[in-house]
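Next up: a single chain in structure tokens, the form predicted on its own.
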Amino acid sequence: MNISIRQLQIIDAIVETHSYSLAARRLHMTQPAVSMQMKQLENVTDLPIFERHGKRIMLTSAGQKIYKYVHGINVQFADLEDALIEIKKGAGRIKVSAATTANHLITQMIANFRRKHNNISIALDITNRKQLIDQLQKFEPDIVIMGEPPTRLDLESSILIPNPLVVIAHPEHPLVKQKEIPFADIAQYEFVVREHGSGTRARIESFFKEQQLEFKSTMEMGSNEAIKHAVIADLGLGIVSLHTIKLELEANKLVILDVENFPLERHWHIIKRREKHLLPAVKSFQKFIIKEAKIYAKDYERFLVK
């Protein structure tokens, strides 16, 4: 049976875009070429692979069974391409994805790694938890840096460093100079928080529930950057990762409040799919950031309220 890798890549692109034209654009092909390749594949297999549902192109029942193998083959082929590049050039390419709150952490690690390994290229995607889980399901990144790992996937996961959550306020907030503030006092104020689905948001709501206190929010934000700006504007208190506010603390634009039971301890994890083969360049990067992260963590301990 004559089936090409290009045809399998086209199937992947159509499944992800639900469109022949968008799949063609992604693969730098023409739409007629994509349609022709799919027609040839259906003739070879004697099976219908796609069907139209309104304006969307969807897998048929036969196509769904085929796709289980197609995506895995495409992932392995991409790994083969990476391996060939590494063998031919003595270099490598690493795909890293990280939670938005780990942005500063991972960019620091990459910068330090690249100073020693400038022949290795790194593709970095900073995104939310939902997208990270989706990427892990598709075997896309080599390594993921995120908070609590999802439980339903077959993963290799290890704790990288602590990721403490702290209560932040405007420097002129009335609670700034108080020590060991009871959490019940803090809970009376309104908070600027991340959107639903965020790992940080889930941990905050869980903590309020544990304390049997009502969680009040004035605004929901899609990023920690937005939360920081809102708290700087005195729109409410915030609970964020300590690793996201270094510059603001040093510039005295934000203050960490001394609140009982804080910081809330979370951790950054370094994660990969168990079945995913890591090339030597990725293994080198993984080993490097595990070592480097400990130095990074110590630099942040000085900001915690004593």
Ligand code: PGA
Given for the second form:
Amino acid sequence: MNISIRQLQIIDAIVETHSYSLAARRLHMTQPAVSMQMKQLENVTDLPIFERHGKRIMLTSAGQKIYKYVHGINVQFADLEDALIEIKKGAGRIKVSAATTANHLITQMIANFRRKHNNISIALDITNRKQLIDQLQKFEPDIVIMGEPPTRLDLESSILIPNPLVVIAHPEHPLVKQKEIPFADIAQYEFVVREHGSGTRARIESFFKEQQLEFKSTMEMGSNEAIKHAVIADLGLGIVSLHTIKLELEANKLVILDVENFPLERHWHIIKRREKHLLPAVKSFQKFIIKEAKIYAKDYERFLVK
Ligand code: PGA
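Output the structure of the form predicted in complex with this ligand; the preceding block shows the form predicted on its own.
Next comes the full complex, this chain leading.
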């Protein structure tokens, strides 16, 4: 049945004003246009909707029966118009997913963003690289912050900042005082590493392979927190993103070893599915992140000065 929102709005205006001409004025239309729209609607529905009681235009009994639906639709349509205006102004909800290793980075940036845009809510999911690729495949997140982007998906991706991987040890480890330690020496030790599916883990394994060295891990752990605890407890060496150990370095609970070829170079990327349309709120978040990440990276430079 071909009924337009405009016709439903006209019904509401006539019910409130009891007059075609006042309804027309209210809707910025001409009176013949209003009458014609009502005639068309009565033809389509095959029902009389209004009748004249002296000078007043009133709903017929059929008109009264449909009016509650008509009014409900008009209220919802007005809500929709308000929501569209809000969305255009930048309010809304952003779905962000980030690699476990980027947890500190993204949390800091979200906190700074929310201070300026408290009308935008953010749903954040922190998970490993394998899960992020899964989510991207299903078009779930608006924005993803992760290591190197997967090649087999159609993505828009740009480098945010470097994500240096460093070798960490307990402060009393015998290697702490040594300079430019050959990686072959480090490879003799046992390592505490992330689970399979972690991007950091994959990079460590590929580096061992490039160096033609065997990779020995004593323990596998599902989070950077767990790795830090294990290294602090002297259970092995760790290779982690510099962005996961700020507090421990400042508190002298962990030390970065001076190893040849380190830090290993990786990068954080900001990624979205190419086909995904971003709402203005997401676009402004994206822009903010790209700017803010540079400030974040600068704060870490001091830890790499030899
Ligand atoms: P992850 O993150 O090691 O926490 O999986 C890094 C990446 O996405 O490569």
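Whichever C-alpha set is largest while still superposing within 1.5 Å between the two forms counts as the rigid core. Positions refer to the first chain, counted from 1. Nothing here was measured: the structure is a model prediction, and the numbers come from that model.
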Checklist entry - Is there a C-alpha shift of 2 Å or more at F262 between the two forms once the rigid core is superposed? => result no
Next on the checklist: Superposing on the rigid core, I want to see if K283 changes position between the two forms - specifically a Cα shift of 2 Å or more.
Outcome noted: no
Next on the checklist: Please state whether L249 has a C-alpha shift of 2 Å or more between the two forms, with the rigid core used for the fit.
Outcome noted: no
Item to check | Value in Å for the CA shift of Q64 between the two forms, taken after the core is superposed | outcome: 45.4
